[in-house]
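Shown here is one chain on its own, the form predicted on its own, set out as structure tokens.
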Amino acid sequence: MITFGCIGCGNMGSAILGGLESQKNVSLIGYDPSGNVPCTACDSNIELAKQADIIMLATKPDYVESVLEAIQPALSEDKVIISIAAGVSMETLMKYSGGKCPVVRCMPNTPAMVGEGIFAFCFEDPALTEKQQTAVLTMFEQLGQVMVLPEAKFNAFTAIAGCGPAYVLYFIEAVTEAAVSVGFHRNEATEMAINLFKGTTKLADDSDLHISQLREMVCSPAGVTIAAVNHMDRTAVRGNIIDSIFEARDRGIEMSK
């Protein structure tokens, strides 16, 4: 039995705890200053660290240093720390944990809340054993797609997959507003926009055709769709999306310094 402890039980921490709840060989404990913990609650960070085999830091980046320093006395080489704090480097995690146990960097995204997340893991701490790495991967593979990446790619991953749900939701909002503008009631417009993305994503996932081919299937010669797509190209929608991801990546790099 592995005891998995989560420090910080906000949206993402709670989502991960909820996803792990069905795993029979995992015991869940949590601590949050608010007292809102969706599993067995601990009275303090240090109490959790003493009990847990795997300690997940699901706090804001600004709190990582103080939390790690507070739990240092409870750390040992047979425990693992997983940090999902954006922009907090492996070097920083290793520094403030005092090198007393292996650290892992993880970047999830919000679809993890419905079991459809993407998780990037960095396993570059030489103190991490193969057994510990396997245990972490086995647990998280049941919550969504898992990728093992070098830390050098973490800012890029964050800009694409970590921030990505906001981009998709932004586009859904825009389609919804357009539908309202042409006469649909807001509830109809919202449902239509959500199902548009849901169905199209499933089509792209299930099809053997390239995404570009699937798009071209909708763009009949001299039709209404190609008129819309041409307008997007003339107004550099594609280029602006790419540049937005670059902006997010560069901001992540700044935060990591």
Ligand SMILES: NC(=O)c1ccc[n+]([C@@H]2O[C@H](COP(=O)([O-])OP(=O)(O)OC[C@H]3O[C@@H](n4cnc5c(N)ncnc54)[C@H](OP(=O)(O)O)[C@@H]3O)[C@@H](O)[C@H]2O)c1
Contents of the next structure:
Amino acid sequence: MITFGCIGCGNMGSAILGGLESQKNVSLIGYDPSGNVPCTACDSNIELAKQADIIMLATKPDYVESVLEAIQPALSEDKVIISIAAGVSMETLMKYSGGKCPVVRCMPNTPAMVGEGIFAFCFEDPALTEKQQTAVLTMFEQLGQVMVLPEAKFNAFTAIAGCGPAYVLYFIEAVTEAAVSVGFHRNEATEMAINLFKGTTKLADDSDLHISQLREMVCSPAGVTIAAVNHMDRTAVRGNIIDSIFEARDRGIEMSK
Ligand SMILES: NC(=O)c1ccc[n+]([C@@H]2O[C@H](COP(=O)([O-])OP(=O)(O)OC[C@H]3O[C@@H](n4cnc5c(N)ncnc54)[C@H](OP(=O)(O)O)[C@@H]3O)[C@@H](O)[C@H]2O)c1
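Right, and the form predicted in complex with the ligand of this protein, after the form predicted on its own?
Below is the whole assembly, all chains and molecules, this chain first.
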């Protein structure tokens, strides 16, 4: 039995705890100052750190250093700390945990809240054993897609998958506004836009065809879809999406200096 403890049970912490709920051989504990914990609640962070084999830090980044200092006396090399705090480096995690226990940096995205997340893991702490890596991966593989990345790629991953839900939702909003503009009721328009994305991503996922071929299938010669796609090309929608992701990556690099 592995005890998984979550420090900070807000949006992300609760979502991950919810996803792990059904896992066999995993017992869940949590601490949050509000007392709102979706599993067995501990009285303090240090109490949680004493009991847990895997300790997830899911507070806002500003609290990570003080939480790590507070739990240091309870840490040992057979435990693992996983931090999901955006922008908090491996160097900071190792420094504030005093080298007393291996640390893992992780970046989730919000679809983790519905069991469809993408998680990047950095396993660059030499103190982390292969057995501990496997335990972490096995646990998170059931919550979505799991990728092991060097820390140097975290800003790029964040700009694509971490920020990505905002880009997709932005596109869904735009389609909804267009549908409202041509006369659909807002509820109808929203449902239509969401199902459009749901159905298309399922098609892309299930099909053996490349996504470009799937798009070409909709673009009949001299038809209505090719007129829209040509307009997107003339107004550089694709180039602007790529540049927007580069902006996010560059902002991440700037913030982590
Ligand atoms: N949300 C995202 O899209 C996303 C994506 C990737 C990574 N992350 C990372 O995930 C982390 C959590 O984000 P979130 O959106 O879940 O934030 P959140 O909803 O604000 O949750 C953080 C929780 O930690 C609690 N907390 C504050 N101080 C604490 C302490 N000393 N000990 C234990 N718990 C404490 C907060 O309580 P109070 O509210 O009472 O202060 C709150 O309930 C952040 O570091 C963020 O960078 C988030």
